[in-house]
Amino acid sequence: MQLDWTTFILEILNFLVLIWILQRFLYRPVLDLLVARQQKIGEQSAQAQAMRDEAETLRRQYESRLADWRQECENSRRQLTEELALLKTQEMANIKQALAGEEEKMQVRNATLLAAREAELLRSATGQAYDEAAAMLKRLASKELTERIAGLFLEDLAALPENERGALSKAGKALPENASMTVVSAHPLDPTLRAAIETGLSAAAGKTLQAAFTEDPMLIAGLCAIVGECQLHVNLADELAFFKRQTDHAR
């Protein structure tokens, strides 16, 4: 076999040709382009970084404001529990005292209601023992009893004290001429007790002076002496007035 010198060298400026060409309009676009892809892929990736990087920080705000959030929501709730538990307590206190002025105010109606109706009861026991005393003594008056208290009575005028002595004496010197003086007694007086009267009377009076009797059930029992504006009372009637009139007023 006799070798070509000619042949094998433009067999070799072919294939240097064939290099040349697919290395300018085959490799190299491809080579660019597998760098620009390359390249750009990068820049995907850089992108990619950058977006997870910034959600990675939102997130991170984001559970920092949740959590801020939760502590003030906890912080909230903490001052509202406590804000309720002082209302509720200054509530509480303000029904307390109301209820104790309540309270108040019934015990003293309750305590004035109980004195009025103690009034009362003691007022009409004291009346029907008031009766029944009436009843009683008005059961045991007497002439008898009338007699003996007329002369309790002159007694008792004859010891009279002097400021009453004045007292009676102004009174008889102030009765015009011909006035008389008047005895009420509960039972007729036999003509010896008026005249013992009569004389006790004026002698006290210091003047003398007439006398005009009179009866009145109602007395009871003794009698009612009238010189002018001064009266003597020595009767049941009146002593049971009086100790009606103080049981009232001791009330």
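Numbering follows the first chain given and starts at 1. Note that the structure is a prediction, hence the values are computed from the model and not measured. Compared with the form predicted in complex with its partner chain:
- The rigid parts of the chain swing between the two forms, and the hinge residue from 125, 69, 88, 46 is 69.
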Given for the second form:
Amino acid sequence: MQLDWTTFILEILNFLVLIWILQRFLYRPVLDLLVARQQKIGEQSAQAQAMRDEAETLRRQYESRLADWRQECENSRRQLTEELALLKTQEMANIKQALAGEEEKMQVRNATLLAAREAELLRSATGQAYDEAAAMLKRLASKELTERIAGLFLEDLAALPENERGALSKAGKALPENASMTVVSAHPLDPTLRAAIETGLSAAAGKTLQAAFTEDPMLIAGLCAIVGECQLHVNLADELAFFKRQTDHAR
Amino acid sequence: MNWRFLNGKPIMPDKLAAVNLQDYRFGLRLSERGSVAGIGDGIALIRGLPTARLDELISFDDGSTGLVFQLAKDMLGAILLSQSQGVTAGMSVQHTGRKLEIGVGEVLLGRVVDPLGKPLDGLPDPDFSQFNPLEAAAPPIIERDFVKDPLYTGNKIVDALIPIGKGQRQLIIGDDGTGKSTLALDAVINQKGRDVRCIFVLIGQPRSSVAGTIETLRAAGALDYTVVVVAEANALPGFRYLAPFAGCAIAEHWMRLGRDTLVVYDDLTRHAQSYRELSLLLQRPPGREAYPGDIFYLHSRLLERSTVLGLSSGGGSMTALPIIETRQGELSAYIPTNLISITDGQIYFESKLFAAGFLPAIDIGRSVSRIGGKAQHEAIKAASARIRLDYLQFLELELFARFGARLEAGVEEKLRHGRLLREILKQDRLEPLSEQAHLAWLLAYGEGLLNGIPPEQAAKRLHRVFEQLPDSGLKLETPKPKWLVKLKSWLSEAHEPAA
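Which structure goes with the form predicted in complex with its partner chain, now that we have seen the form predicted alone?
And the full complex, kicking off with our chain again.
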């Protein structure tokens, strides 16, 4: 084959044009693409590394936080336990105090109720006892018993202590001139006994007084004399009432 | 002079129990005898009985009983304790050696009695097993305790702004016809289910008023835990004088047993007038306003028996609500000033407020509770801390606002809040509220939940809220946020019908 320099030169030019075309439309875009891809990969790698670093940091933070949280939980649990124990102690103390207070209140209340019931029973027993005694004495009472009590009245009247005699005398002297004394007996009295009573009372009062005699079966037996502001009792009903009042005062 | 003898030995009345039965011998015994020198207007003048003691019971020959009320040189004055007409001049009088007592106990619950314990309600006589003296010494200091627990009257103003504690003596004072007795009735009705025994003492009131009060208590179901002690206007002055002491003795019995009690004295003005009447009849020297000199002692020895006992003494309490009437709002009159100084605070009823339609007509500015704040629940105390001051400021601002001057926005806001509060504080009679209801309206107002609502409608919405409270399970100890959530919900529901 014969070498033609024109063809050779044209072939060289054609090759150069081909190279240019390839460079411009194939190599450059491809290289740019490769560079971009490499850059992207680099960025992604850097980003991944950053994420890895961040993740590591976060992991360390979370581990630290978790440790702190565990510590805090432990502290909180311990504190809660202590608070619960303290609260339990306080509440138990409060409950014990409240129970002690209620117990004390109930003790006082029971004591009060017991005292009230005892007083009630005593009053009831006293009343019943005296009522039964009065009923018994009513059956046993008689005119002879009243006369015997009247005799006792005269004996005691003659033997009055000075202070009692003075009181009776004062009451007698305070009476108006025409006033009279009253003698109430459970049973009718004999005229002789009436005269003796009138004489005895007048002597004790230091003044001659007329007596008005009446009967009152409620006295059971005995008599009661009224001289002005002074009363002289010597009968069973007043005696029972006296003891009953004693019991009431003792209550 | 001592006229009681046994076997020639003088016996002092206080030592009768010391008589030794071994030394006893049946025989003559001397005793005193008095005679009636004069009688009238419920009292008897008696000559004789020189050893009679004050407040001793004496018996007349016709079976009547009298109470020694005054001791003079040659004469003693006695209060007749029976309505019989059998006592005549010259009648014989004897010692009984007893003090005046009244039957006490559970049998009295639901009953209407007179100051001697006799029934007035037509039912059979109570079967008393225990008696207490009408005149008793007040508990000593060593037995007393602090006022710690609240006593809820059911009234918005009282329970929120003028709190009353168990064992407190709170005076109810004001002109006639301003609602004093109504407040006391509300307080008694509100004690249902609270284990508080109530004693309502009616002194010197007409029979129609007495019947109305009893019927009101019965209709409200309050008579089951209440005792009504009545001394009507036409009763003997001695009965009117003894009535509050009888009520106090009944309550004292339960207090000694560890129970909480509430005593209402309606009213002590008539009691003082009865005491004055008795004193004048017995020719005691009159003092200021013709009252005797010991009128202060009369009321102080009555009200000092109201207290809280310590646990060692049973732990019970007696709360007293004495009612006193003023004339034209005059607080400086003799009896009102005495009672104001004796009691632990006062609830003052203003007749102008009553005329203005503000019911109950309680003057918040002049009312005070000196010790009730310590007994108030913490939640109610916190919620009502500023309301009293705000309301008083509102009243002052409203007075200035009458001149019609241009007001600042802040002042307008205060006036609006004040008008709202005034409408909320109104309450109908015989409609006591629970403590939960008090906390509800206090929180609703305090947190501004009622702002923007007209005052009249706000009261209605609160009424609907009160109706839902019993089923809500809310208590005073419930945390505040839960209360607010519920209140907002209820108020929103209450708003729907108006939308």
